[in-house]
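Let's start with one chain on its own, the form predicted alone, as structure tokens.
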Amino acid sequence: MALLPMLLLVSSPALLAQTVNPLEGDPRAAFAGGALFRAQCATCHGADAKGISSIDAPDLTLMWSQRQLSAQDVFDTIRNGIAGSIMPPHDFTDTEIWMLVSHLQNVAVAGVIGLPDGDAANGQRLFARHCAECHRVRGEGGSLGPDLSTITARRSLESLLISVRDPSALIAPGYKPLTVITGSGETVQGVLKSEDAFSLQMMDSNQRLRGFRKQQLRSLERPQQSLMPVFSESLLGQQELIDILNFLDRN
């Protein structure tokens, strides 16, 4: 695989067993890693590294903030794959893997930067009124939607604003809407939690985990609209939304 031959010159035993990326900060490495990623990894993780929800491939732009990962951890995952998952091992050279790590470090989401000032106390009240039924913060609240305890450290300000104003634009794995009709005629709406060829598990709109055998269902639908309501500015003003984000940012 020929990617920027001048970078391949750095292949050496010095690249082995590194705890940090030896190419970190080199824009040529991130550029070459991006080309390699789009050629070899985008089928599952998307060209933007944000994952493909239909196969539950994770958003790799969030992995640095969601977990305490080192560059070596990511290197090892690319090299060895993940047992029991669709992530296979890869026989890239060490340099190519470090270039991939450079690219992923380059596109990583660093969280909210430049959050405008807001009233966190008012944000807490607004969160309790509009959000807490479905979202948890520090162990309190609902579970139908994602836990927001560390959301401002994981998502950019732009993506958070979009997720409130247009929640169907990007639905995270584990929160895809699902509607089933059981053999007895009961209609159950909720979010899909896990699925195999024969069964599925979902959290219904009353936040109860339920399991079903597919052959016993009358129908199974996968709506494209998120269960989260659209919060237009008439329902939640822009400053009110900023207040909520200030509350979340201080948790």
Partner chain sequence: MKHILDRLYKVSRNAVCASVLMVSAAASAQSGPDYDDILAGFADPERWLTYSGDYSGKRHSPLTQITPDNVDQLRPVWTFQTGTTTRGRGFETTPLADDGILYVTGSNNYAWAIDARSGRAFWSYRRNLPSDLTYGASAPVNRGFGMLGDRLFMVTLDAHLMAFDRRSGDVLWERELADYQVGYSATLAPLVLDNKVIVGISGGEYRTRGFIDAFDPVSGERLWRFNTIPGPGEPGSETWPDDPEILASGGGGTWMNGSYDPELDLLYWGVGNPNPDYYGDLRPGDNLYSNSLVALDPDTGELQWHYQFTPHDLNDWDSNHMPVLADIDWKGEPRKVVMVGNRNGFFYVLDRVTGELLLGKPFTATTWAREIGEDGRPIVLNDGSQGCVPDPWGSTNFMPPTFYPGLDLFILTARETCATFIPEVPANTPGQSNFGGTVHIDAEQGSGALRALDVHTGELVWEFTYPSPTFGGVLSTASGLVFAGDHEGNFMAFNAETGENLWHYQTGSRIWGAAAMTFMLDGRQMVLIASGTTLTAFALPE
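Starting from the form predicted alone above, please write out the structure of the form predicted together with its partner chain.
Next up is only this chain, free of partner chains and other molecules.
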């Protein structure tokens, strides 16, 4: 059995309290972990580990960059489950759990790789001028768009360029555009935060949270166009955008 040497390795007492994965970098471990994941975890987290929101199973490819997680934290979560949720405890061997951790490390979103050099200080100024009205970075800025403090760890360079040049191509969840006309004739534009059959919850373009009962609305439209303006190269040059990304990557 090919796994035996690894088993011996992780059960040696000196390695009992790990914050790093003892199998890290071993491609066989990540491969075996992937098989285990698809068999044991995919019904809830999806085969791609990107989560299933209708059952509150989170995207496991993003967790590493969203919070400061150690391999040991993830190991503990898989072993113990999460009390009060449907995330079950798993009575696997340590080796099997480390293999799952390897797999999750492997599928973790890598973020921006190979960012061209830029002037982060200039990027900060440009961000303040063009973006901060809607986006927050390290506690400062607006709320209409997502907090961008960790964006370069969560998204690839290519997809970030698309987000800025052509925002409507890929609209972040929780930011779907919405236009309603209220009973009193007021037109309200914004992004949809939540809805049920009878009510909707949105943030309007003035960054005010508003709740409506649908029966009291005159109209409700769901435009395909993002509330984020298109930043063409004439508005924001390629090097300027790279500067902004350098500023964001500093966080």
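Basically, rigid core = biggest C-alpha set you can superpose within 1.5 Å across the two forms. Residue numbers count along the first chain shown, from 1. Everything quoted here is computed from the prediction, not taken from an experiment.
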Subject >> Flag for residue 110, CA shift 2 Å or larger between these two forms after aligning core >> reply: no
**OP:** Superpose the two forms on their rigid core, then report whether the C-alpha of residue 76 is displaced by 2 angstroms or more between these two forms.
**Re:** yes
**OP:** Could you check how many degrees the smaller rigid part rotates against the larger between these two forms?
**Re:** 30
